[in-house]
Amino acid sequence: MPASRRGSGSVTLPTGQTLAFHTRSSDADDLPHATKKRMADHLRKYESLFTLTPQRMRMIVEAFKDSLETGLAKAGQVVPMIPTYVFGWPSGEETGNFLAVDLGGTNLRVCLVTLEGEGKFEITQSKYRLTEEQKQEEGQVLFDFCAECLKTFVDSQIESGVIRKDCLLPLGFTFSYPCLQDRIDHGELIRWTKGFGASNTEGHDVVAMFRKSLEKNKVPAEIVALTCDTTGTLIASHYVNPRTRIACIFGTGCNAAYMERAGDIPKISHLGIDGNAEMAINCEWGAFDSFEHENLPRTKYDQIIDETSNKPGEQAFEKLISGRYLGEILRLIICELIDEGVLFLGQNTYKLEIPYSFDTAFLSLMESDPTDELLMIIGIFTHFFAVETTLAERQFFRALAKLVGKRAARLSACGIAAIVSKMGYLDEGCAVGADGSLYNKYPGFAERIHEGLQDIFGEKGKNIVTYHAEDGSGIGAAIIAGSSQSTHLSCREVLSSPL
């Protein structure tokens, strides 16, 4: 094995002087830069690693369907298929005013939602950025922060006269991490995902923890429903578009939800629920193929990400398709090529060695760069990593970003196809409400999902149409809270005037 060149480029001599250097073989070009031909040779290797054929996709879909069925049949499965106790579709005529709190992977969001009926709504919201330290703090401290932010928001609405003082507000709590629920206002955290690791939270009822923080901060709100952003997206999207049958999140994490007949959920048969009643299922499909790793096309870069994560072996599907990891996949490939003496010879590449320093947003910008000289890529590598690139390298990086992003979208299509196939939606067709930064901002992500569905199903794949979903963590949580409100609260008028 050759000595690692990663981080090479300069050394500091005892005199304090800096000596720059690079390493190349005798058959290399005169300039220490990767040539167009050499980069094309490397690109072919990565194309073979990251390209998903239609046949392979269909195999993944079948395995995915089996995992969904297993999760419905028995508790404690890899894909948990969590019953949400959200029954039936909204009518679109729901009205009222509700608070919603969304603890997401990147931000904490608090909302005041007015449902106006006829699929219409108004929403006022504030957003608070979560630090990496907060994601790892003790769980009760994290919920204290959530309560403090909500208190600030509610106080501002009271001061402006929008919310009436001394009224207990119904609250829908969007908590997008796998929880075990036996009722709508209860949920024990199974495991953290999306890089969270707050201690003393897994195995605990997060509603009880949040209620404790609300009481501590004297917030005039009562949690009446716990949901995840995906279930909320399912309900909110159907409120506006009744053709919606599935909801997906493609962002920092990934997930899906859909409506299932209670009679087709064997693991809750003992509850005596009417078999024809429909209940939303929170799939938590980011866990598909975890531990055994038998079905997904994991590369060595995916394995490195998994092994160095805070949850090795878990969330296998999420680690291949979510926004948290795509940039890191590309960074690991770049570092490998630096080690092999292919890229950035004679330059100091230490900034590229920092894990997760290559944000997935960079991939999005690289793919969207329309200029002949790929100026956006020049800016990314110069500004953030202090390295110069050649045109051949920039073209290679753009093609590599496309491979990584396309694989993520086609794998996402496999998940959608598994639910469509299981539920028999293909012939009639259905709409899929999709949200998240990847779906909304990554160039071509939605189009690649549609291409993937057609590769799996043929022409009938066109019957499945994804679209930008309504705000599940705000509007969806409010609708769900509204359906649960009467059994928890007597205060039904929240606003003193319309928004």
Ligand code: GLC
Given for the second form:
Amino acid sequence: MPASRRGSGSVTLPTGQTLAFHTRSSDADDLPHATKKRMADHLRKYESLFTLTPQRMRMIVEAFKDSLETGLAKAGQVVPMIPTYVFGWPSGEETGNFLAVDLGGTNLRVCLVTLEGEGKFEITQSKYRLTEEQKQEEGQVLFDFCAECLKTFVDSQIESGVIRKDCLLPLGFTFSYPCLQDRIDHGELIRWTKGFGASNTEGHDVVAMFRKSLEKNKVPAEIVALTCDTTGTLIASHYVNPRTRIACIFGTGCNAAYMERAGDIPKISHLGIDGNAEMAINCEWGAFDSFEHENLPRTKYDQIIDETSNKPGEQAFEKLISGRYLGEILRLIICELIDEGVLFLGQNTYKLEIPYSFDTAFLSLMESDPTDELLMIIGIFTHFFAVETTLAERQFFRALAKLVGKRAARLSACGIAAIVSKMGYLDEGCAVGADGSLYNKYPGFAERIHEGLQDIFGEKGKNIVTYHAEDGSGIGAAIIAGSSQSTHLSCREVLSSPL
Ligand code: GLC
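Mind sharing the form predicted in complex with this ligand? What's above is the form predicted on its own.
Next comes the full complex, and the chain you just saw is listed first.
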């Protein structure tokens, strides 16, 4: 045991877990630790690998813009630019009760949403954590699970008198994976993302699959709209803030949606839609630079993540940015330094060597640690990885976290800038509704995006402002379901009076 303990305690993490820590008073200890000089040398190396200059960012924006255009012009491109069949902005006057099911990268959420008009709403919901096994099982089994959870939720709402028995409820299904749509209540899964790999689902219509599970479980719900979290966020954010032009998700995955003139989507010109009609585009920008890897600054850690993922070559942009991967990037750097004999000599590091054991939430905590001793970082390393750290090592880890987090935010700025510049929003300015754990919880993520936008556009970058979006996967899905209901079934007739 180290001789010089000064104190100990515990903190409760946002995840509910308890993190224990103890402090040591000096860097000199009975374990061999990395020298400050050696860490400083390494930090310089990582700085040059992870820092994005404004010039490099502008180059990325140009290439990004080209990919967006190509995706609109032709089907089957790397960035698929998916027409969503969500036409125009909500009026804010949509009303009624809707179910929403949100199958996200981490959780399944089921909601009952009441739209009250004038941009107002109420929502009741239940959340279920998805296990890694569920993400890999047979697709129909996954949809059965969604239907079972929805059934439990609906039954509880019927029992408490909120929903009338024997009513068929209109349902907006938020399925946040790239799906080819040719109408609002249909979507063929192009590929799984965010580590999902459920079999017999890619290439299938996920609405038909979910419908089958709803019928099997006798859930009184009719899917009237399939949407993605970004499209939902775009619509929900505009419902409350009409200056919104773009929506982004920075969570387990990352993606954006915006409203496009139908006339500027050449690949659907054969449908004869009025050129001036507006349709939301789900960019699926996480796929930018996939396969060819020509534009993004990938380090060897990014390459390892890609090669060891269940989808090598795919989602190249997302793998540098989203919450699923940032912790793993830092873990790989630390493991390399362990292998080189720089860190944790004489300590058992097997816990750090487990892939994906370093949660991205740890990076947030490391960057936000307010104590001089960096007590939270002590806690992370002792409690979760059973290794001792010196203050200098903790400062080094914090600096590394900052490099990884900052690069993610600056790359996110490049994506936003590409849409802004393609759509000509810079002079007039616009609001960007953003959601997701990274955006909401990672300290300074939004500020770094704004800084990045100014590095790309200069002073005018200030015209583009991101803000915490409305709940797209719940409220947005309900609004979209509400807008499309007339073509499917008359929802209000089958629903009880508002909550
Ligand atoms: C992944 C999905 C995309 C989703 C994003 C954020 O990129 O492919 O559909 O919007 O994650 O959840």
